[in-house]
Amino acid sequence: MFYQSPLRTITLIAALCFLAIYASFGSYFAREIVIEIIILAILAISLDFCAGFGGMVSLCHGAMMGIAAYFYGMMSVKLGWGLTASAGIGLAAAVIFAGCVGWVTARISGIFFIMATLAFGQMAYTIFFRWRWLGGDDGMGGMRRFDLSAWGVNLNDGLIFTFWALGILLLVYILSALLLRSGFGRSLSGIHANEGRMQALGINTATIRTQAMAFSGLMAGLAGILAAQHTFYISPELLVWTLSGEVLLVVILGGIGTLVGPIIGAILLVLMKHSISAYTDYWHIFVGLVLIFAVLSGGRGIFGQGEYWWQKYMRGQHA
């Protein structure tokens, strides 16, 4: 069950006010690294929402985040829609994808789940890029930002639109938590724990897990959104599994089944990724080195290792 201890408000609180120090004095370039780390930190709390606290280890969340990108870009460019209006169908597509995986997986586990989501996200990813209307691989631009210019906003300031995104952040974070304590929360983590008892107990384990899904793909059609208004352009790279598989390796790495571990996995990875690529391309190995040290120190990824510490030092001064 989900607990939101000081330990994890404090972390919370101390990494967005990071990511906001370092986008206010940083370049240009510092701004994109921190829209690059929301964006992966609010795919890797989606993910962590269901794998972490469902057991549903899931290869398909890039193509939730992809599928909410290209609808949100399809009716706002291609069809004219409004911006509003369009991020709404964007994220419906999300959620009605992510529904169907979770009731067509809802009754198996293990490898077979991950293999079958795994199915689902390519052949999403082989569909848009093939779609020629939304240019196939060749991927699609145009796509604008939303018009707050009446709050006195201006998104299309870099700075801006990163507080913006921090926003969004928070958000999901706050709602990922009050639904974990909530009964539906409580549910999804006995699922997890023991699924035949829950089962005996009368719970209908296959609807808590689809409904568990449905609001993770909400989640990651956020990070598509955003995704898509950073750039101002999509393309089907959003979709591969390779991306999921890098979302999977944050909630790792950060802690999975802690939801502001994959918030600290994501700054990792991310300043890992474009401080050593400076100095050589080979900078996978030092992730994966940081990665297999996360696993061997007991599995608990960089923050759940820390909080581990932390408690059974708590508890020594008790004692």
Contents of the next structure:
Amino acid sequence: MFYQSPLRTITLIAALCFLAIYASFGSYFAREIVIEIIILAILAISLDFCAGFGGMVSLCHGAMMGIAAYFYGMMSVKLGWGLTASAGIGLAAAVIFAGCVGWVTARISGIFFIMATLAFGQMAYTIFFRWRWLGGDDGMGGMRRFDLSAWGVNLNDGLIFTFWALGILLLVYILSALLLRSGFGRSLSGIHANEGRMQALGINTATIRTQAMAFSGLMAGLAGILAAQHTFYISPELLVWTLSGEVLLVVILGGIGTLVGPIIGAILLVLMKHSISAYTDYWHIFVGLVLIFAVLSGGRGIFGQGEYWWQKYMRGQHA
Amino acid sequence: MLELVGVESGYGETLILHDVHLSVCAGCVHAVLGRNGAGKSTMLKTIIGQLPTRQGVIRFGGRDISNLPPNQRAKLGIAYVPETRDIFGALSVRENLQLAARLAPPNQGRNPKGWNIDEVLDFFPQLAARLNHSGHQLSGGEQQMLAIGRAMMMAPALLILDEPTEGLAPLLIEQILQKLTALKAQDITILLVEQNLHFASALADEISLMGRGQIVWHGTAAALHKDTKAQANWLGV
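Mind sharing the form predicted together with its partner chain? What's above is the form predicted on its own.
Let's see the whole complex now, leading with the same chain.
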């Protein structure tokens, strides 16, 4: 079950403020980094939603994101639809894909679940990799950002687009938190703990799991549309499974099952990547070392470990 | 109310239940006793659908439920309190209770007298002080109370209890006995699996003995007390 503790609220606000300040006072390059962090963080929250709270460790979240991005590109660039409608189609495609994956895999768990999601992700990757009409392995360009000039907002301004993305990240967080606090979240964490018992309580666990994956797909889809609008370009690289693996790494690094942790994990990973890769191509080694440390320290992740120490300290105060 | 006819069931390739016949009448408390490994828990898991029925028929309220998935059997009004209690440690006491209330509104076959949280707390006052504590902070007795309360939130027509006295101190066993006697007075059908003969005979209208995966003896508590041979054969250590 998810609890929005004061520590989590403070950490969330601090992380968002850090990103806002870093983008506002940094260079063009800083804003690019911040948007990269935001997209990864949304994707990581989406994965934490089903992996951390429902025990569904998926390796196809990259595919969910890529499908939304591709459908957005296909509708708006190839078929000339309006941007809002195209985004709606993109999100719907990601939700349908994620829901189908959830429905098919609803009766399996553990390593088999991971392998099944990997297979679904690779299938989607192969389709877009081969689909010449959508550019195949060259990818496709020409995506546009939403036109919010009616509200006096110009998303083509890099800083404004960064704040727009930051708003979506906050929205995704709030939506996830509300849903996890509801009866749905209760059922989901019950399934995570003991699926058989939930069935004996009369709950159709396959339906709950499917819905959780579909909602996760919606959030991953938001990340995909953001990614397409950010670079005006998409490629099958969005769907490749190593990206999904990186998202899982972010979730574990930050703290699985905390919702805030994935944001911290995304900030750390992207900053580490850019600062260390300035010196060496072997930056993955350092990320690996940090990950091993995070896993060995009880698997709580950076934020999870901090929260654990904080709770221990608070208990000591009251005792 | 509940009827098992020639039921076979087991785990993997191992068959545990052979040709089990059992009938639980509406409003009765029916206790099943037997040694460890006799197949009592396997029978309960088969009734709730956690294990598939390989042969035979399970009828509930006249309806064949042998092939229904567990959640649909629960919706028909079968509530199960497992031996392990299975309180969700990550959820608070209140949330554990709310889980079971997510079922569809009572329909035919289900007891309309389902409880709400207040009624659970009236029945088990100890839980009131623990309402916001997480499940893994509860003692064994509290867990048992919560498990029964959670089952009662489902408004069951049939309450199935697997060894509710297991691992509890004698004082707590006495308390649980009182509570179940009070439930019995509310006309709730109870199927109880026990090792504790005293507990079972204090509560049950009918007793079945189980051995080697079959029902081997059936009668009232009084009859069982007289039948020392059956006791020695199927209960003695």
